[in-house]
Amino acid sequence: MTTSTSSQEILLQIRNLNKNFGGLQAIDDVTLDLPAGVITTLVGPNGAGKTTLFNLITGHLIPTSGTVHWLGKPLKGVQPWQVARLGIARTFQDLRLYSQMTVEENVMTVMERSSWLWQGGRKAAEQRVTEILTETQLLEKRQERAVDLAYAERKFLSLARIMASEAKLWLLDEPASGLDPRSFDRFVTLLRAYAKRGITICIIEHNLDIVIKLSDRVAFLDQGKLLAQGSSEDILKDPHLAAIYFGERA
């Protein structure tokens, strides 16, 4: 099932995906590819189905019909913890940090003891943590509890945990919401750097600055349907899509 287009390996393939909640069609025949090293942003009005799509990918919801393939293998019936171990990591809007643990402990908890990071012993794993905290500018906060961090620092700690997971696909739910301009620029730079390393990133985002500055491609969802895919410029200049996004549909 894994293919290459324009020399980019397709890591995740979604085909004709549907999800019904009783009489509500939350996801309606969505087909989408997430290629390696590409940043895709899911946009659309509230209730468009963006978070539901994440839940279907990660096994938190079971599709009514359609398929999700990861590295060529179907994810049907795979439990969320198993999906995470396969290399798909996710953040949530509520961050879900261990508030009473230190920054360092929060990052260490997502590292698999069987991974290459631990093959060199605890020292090698701690070195990787140091690298991650340096990249996220949290090194000086490593012994502080998560609950004591500023809001932007908690956001970067959530991202640091994703970085430490060794995941090949990052699913980020509004990761830049509430960031100050300086933190926002650091966030964009960091994600761009990891995309260049081959990490596939998919973001749910309402911040148009993120959509414009970060996205390689945009997928526009509305009422569970994938209406369009393309560059942020092409999507945002479409008057029909803009009307839907800003709540001005006929």
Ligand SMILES: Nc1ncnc2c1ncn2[C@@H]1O[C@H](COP(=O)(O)OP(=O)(O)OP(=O)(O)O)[C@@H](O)[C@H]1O
The other form holds:
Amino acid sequence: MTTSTSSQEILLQIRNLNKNFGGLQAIDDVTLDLPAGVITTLVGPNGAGKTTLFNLITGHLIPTSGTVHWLGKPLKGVQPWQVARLGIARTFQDLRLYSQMTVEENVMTVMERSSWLWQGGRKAAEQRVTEILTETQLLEKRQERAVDLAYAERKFLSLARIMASEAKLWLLDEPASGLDPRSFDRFVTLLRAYAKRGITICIIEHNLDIVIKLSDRVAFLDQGKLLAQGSSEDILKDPHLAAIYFGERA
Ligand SMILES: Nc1ncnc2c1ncn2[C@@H]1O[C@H](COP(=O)(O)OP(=O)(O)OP(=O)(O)O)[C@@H](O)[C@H]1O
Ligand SMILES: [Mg+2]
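In place of the form predicted on its own, output the structure of the form predicted together with the named molecule.
What follows is the whole complex; the chain from before opens it.
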């Protein structure tokens, strides 16, 4: 575990970012770095601006002011599909799976957009799909339609899609919400394994058990402001932040 960022390459650099929706300041002067190989968790009460921050990174929303740099280059004006091509993949709170496609097809469609097929060929891509479905324990369900999966399986399918993306940075919006304890242990193990293989992860999470088990670093957002960042211990033990978090969610 590390909270030191000084010696690490900064993949994503957010500087003085603002987003207004009419009179509402959803993101308020946020400055944040995502260093390579570090698992950063974004926590904060409902409506804090967590999803909005993802949307600003991925080009789904345009900042009112401020900048986001990816690998040293500004993301200003870059469209969501281009952001994905540049190596930033995301999941959505509402999953957005292809509900009528099979499990396998849901993963394959991601690979078709990446370099897997034209670099390794169909066979290599199929092997990779098998590997991913094994890791997410979906192999036996590969021919089932996404719509027919159980809730936890749909969450793992969303993760399988991001695993197929070849992205360097994963932005995960509440990927473990509603998982049973056994599934979420599997989930934590899987993300840790990918982080070890060099994937940088930024995850929005409400389950504090997962936050503690998973995070190298926690960033706390409230009313659009980045109030604090540090180790999960520092952040979760801070009585002021706890009061905001639990007060607002009660
Ligand atoms: N497209 C939009 N238009 C107007 N207001 C928006 C829009 N998107 C988000 N908001 C508002 O911005 C604020 C931040 O919303 P956001 O979805 O980023 O919160 P969040 O931290 O992800 O919350 P949750 O934990 O409930 O998912 C909220 O007040 C929300 O209503
Ligand atoms: Mg959200």
